[in-house]
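Heads up, the chain below is alone and in the form predicted on its own; it's given as structure tokens.
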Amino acid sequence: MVGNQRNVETTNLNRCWKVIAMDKKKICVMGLGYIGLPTSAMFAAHGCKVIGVDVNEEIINALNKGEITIEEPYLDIMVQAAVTSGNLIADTKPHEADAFIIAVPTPITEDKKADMSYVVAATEAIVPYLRKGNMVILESTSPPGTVEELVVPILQKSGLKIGEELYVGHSPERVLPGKILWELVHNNRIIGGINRISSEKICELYRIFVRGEIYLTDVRTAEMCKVVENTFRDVNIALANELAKICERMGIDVWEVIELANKHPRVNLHQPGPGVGGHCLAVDPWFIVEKAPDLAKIIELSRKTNDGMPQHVLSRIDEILKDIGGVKRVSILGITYKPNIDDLRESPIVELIELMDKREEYEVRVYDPYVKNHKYRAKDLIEAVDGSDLVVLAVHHDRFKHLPLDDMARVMRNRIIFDTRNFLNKEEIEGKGFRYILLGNGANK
């Protein structure tokens, strides 16, 4: 174990970058999702030979033609260039390489435990290809202890001495969808090795493209840092969501409360909303709860608070439409877990729709310009709101900032808009004869 290792000097890191770039390192990336694919493309763009591995043949076939199956700004250009240069190829099985990066999903099970089956499968798959001097880096977000307790025992089957002949560690990503390529390069990065030399070897590898600071530590600390970063945000959002419900009951506007409270120099309240989604905030805190359920009380309660927001939004919809008889048509604008991307992972809006599906009094229509396939998807916004009793602004995509209110007014049955993000212009909406309702504002219920 290495504790509180200091960041390697910048001059040494630059020297490592030059040597590795000339050596044309060969890297095998296990998993070609939202992290694995951009990471593969980034290494390939910096002169490395990269083999991207995935069990999904559709992804493999697309990638080998220079195409991508996810949306991320400029990623298609980088991938096409990497494939054309011959630096990036895809396969359904690993190849021998200098470094193996595991970037597979780590979802949660129904009982809120980490599903490590993808990590296990990926680790077992690379064992026959490991050679002396290789590196194995887990990028997948995992409960603290995963590398030492799960990954290392599998790697030992290679017969290589861990930490001496095979360098192992964890280097979690810290990127924002929509800005992944920029943040891969410029964000600070944490690397935790099972020993000092593992940390340093992995640091040298990532210095091929990372321009932010790289901090070295032990592997468990690195694993904990990743889940704590997302837990911090989840807990603070839970506070905002709890305040939103309290303000609704008390006839107060939570958005004004937050704005004014944040004028305090040491207060930075987060924003409420219809729930928390994504592969990080909605999942990672459970990894801490799993490891210390008797202690992680605030973390668990925060998760439950945020998980309960889709039901709260449905309760507000019930209240808004209580005087409308028969089947009520509700139009949902946006179903991704955050704005301006196509990612549906753990989206609270998907859960909201599933809850409404179980209620016979609701007919749901959906419009999201970033999502191509959904059973309730309308071809455009006007079709989605045609005959609608209520429009729910669920995701604050930029394209929704200025709604075609005149056209909407002509086709809606009841002119009501429920803004769950404090995103729309109340004066503009009410000026067109709509009733405007804001989540967390008890004064306009």
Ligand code: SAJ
Contents of the next structure:
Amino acid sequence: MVGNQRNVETTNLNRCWKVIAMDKKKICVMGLGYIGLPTSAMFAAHGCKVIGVDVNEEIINALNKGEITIEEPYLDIMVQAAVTSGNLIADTKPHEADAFIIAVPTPITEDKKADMSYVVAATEAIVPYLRKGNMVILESTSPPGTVEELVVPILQKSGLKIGEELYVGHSPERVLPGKILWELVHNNRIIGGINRISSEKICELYRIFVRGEIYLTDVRTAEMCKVVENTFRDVNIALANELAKICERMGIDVWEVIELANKHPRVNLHQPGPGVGGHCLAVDPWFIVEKAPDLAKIIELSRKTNDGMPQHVLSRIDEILKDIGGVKRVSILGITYKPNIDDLRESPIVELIELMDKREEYEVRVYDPYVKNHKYRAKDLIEAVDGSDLVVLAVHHDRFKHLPLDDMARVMRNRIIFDTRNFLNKEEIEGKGFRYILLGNGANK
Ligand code: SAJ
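Would you mind generating the form predicted together with this ligand now that we have the form predicted on its own?
Now the full complex is given, and it begins with the chain already shown.
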């Protein structure tokens, strides 16, 4: 035992050692989004016959031409090869197959409850195509209990004996948008079957391309594990954001505190920011709150802390521009939920812009190289900052690392840059005559 850390190597985890060279399987993937499409292409690239199914005809038509509708490095090449080889086709309805993978969205409703309608629809859709010996794997992140309480009752309409004639389980994806193809292969994976044979059958399927460890467990543990992984990050980001606000008030640089505290061998403070976006960290913790609202207090407060960051950023903007009368022009650089991808889902910057829209004294313009259509989007960065009083670095896209400061200085009305990601070079910016302000840095005042 090392300190209070359990030595995970001694944990009796169920590793799936089977490396079966399966004869090439036929796989039907329900949902061709950020997970379903890369997963389909990966199985196809490994010789399986894959039918990708989606309700969006635009996605189907694009895919059958070997084109993709999402931005993910190298995915276009893999999809083109898969389609050209004839191993990947797209359709609006399922086909008979050996395995059915459900990778459809599980968003949250306004009142923070899991919207399982897509999972229900996809499960209903495959029932007529199920045959003895098939397997059904739910990949969509779902509240613990979903497979047993929601999916299995629908699958029983097939007349097949669940767990004997039809193998069922949950295998959540853990890929990081922007690194999906590499992580699909190399990440460790969890498979939770409704029984042992289901876990083993599903493990054999994923062994076709997974090179990471595969750990077997029960279905409810697998469902809980997935949401806990993202909840762990969300709670830790909330701690960093709360510390940022406290440090602003106390005249301390939270970034230096985090950097130094993390020199401790067992401390891993996360990074403050303008909020938490994405269809994962901003969503999954609510699935636990829904199941145990009386107990999930830290989890719920963390979600509310992170969701409050756009309002905090706006309060800082108010303070920075308080001496400017009339219309205040603010340029927002980046609106996606994280850098170097085009995903806007749950983006805190979209929320910040909506808050500013309600304030008549602000005129907002936006520039994000990954987002082509937004109502305030300027055609380029200089147009976005022309006449501006404040530039907010909202998303740390690589392309923003070295801003065209000389050109910006020429066109801005006031030369102020507010960095919400600790991404820009303070000395470089101040050297060009700009005022540089950093979220969470009270010593910066
Ligand atoms: N963020 C911070 N501070 C940090 C880290 C992130 O403010 O220290 C913000 C980011 O700006 C972003 C949000 O959090 O707005 C989420 O970013 P992320 O990169 O942490 O998470 P995702 O949603 O892109 O991917 C996560 C990953 N889960 C974990 O790292 C535990 C990924 O492995 C999952 O597969 C994915 O969720 C998912 O689909 O569940």
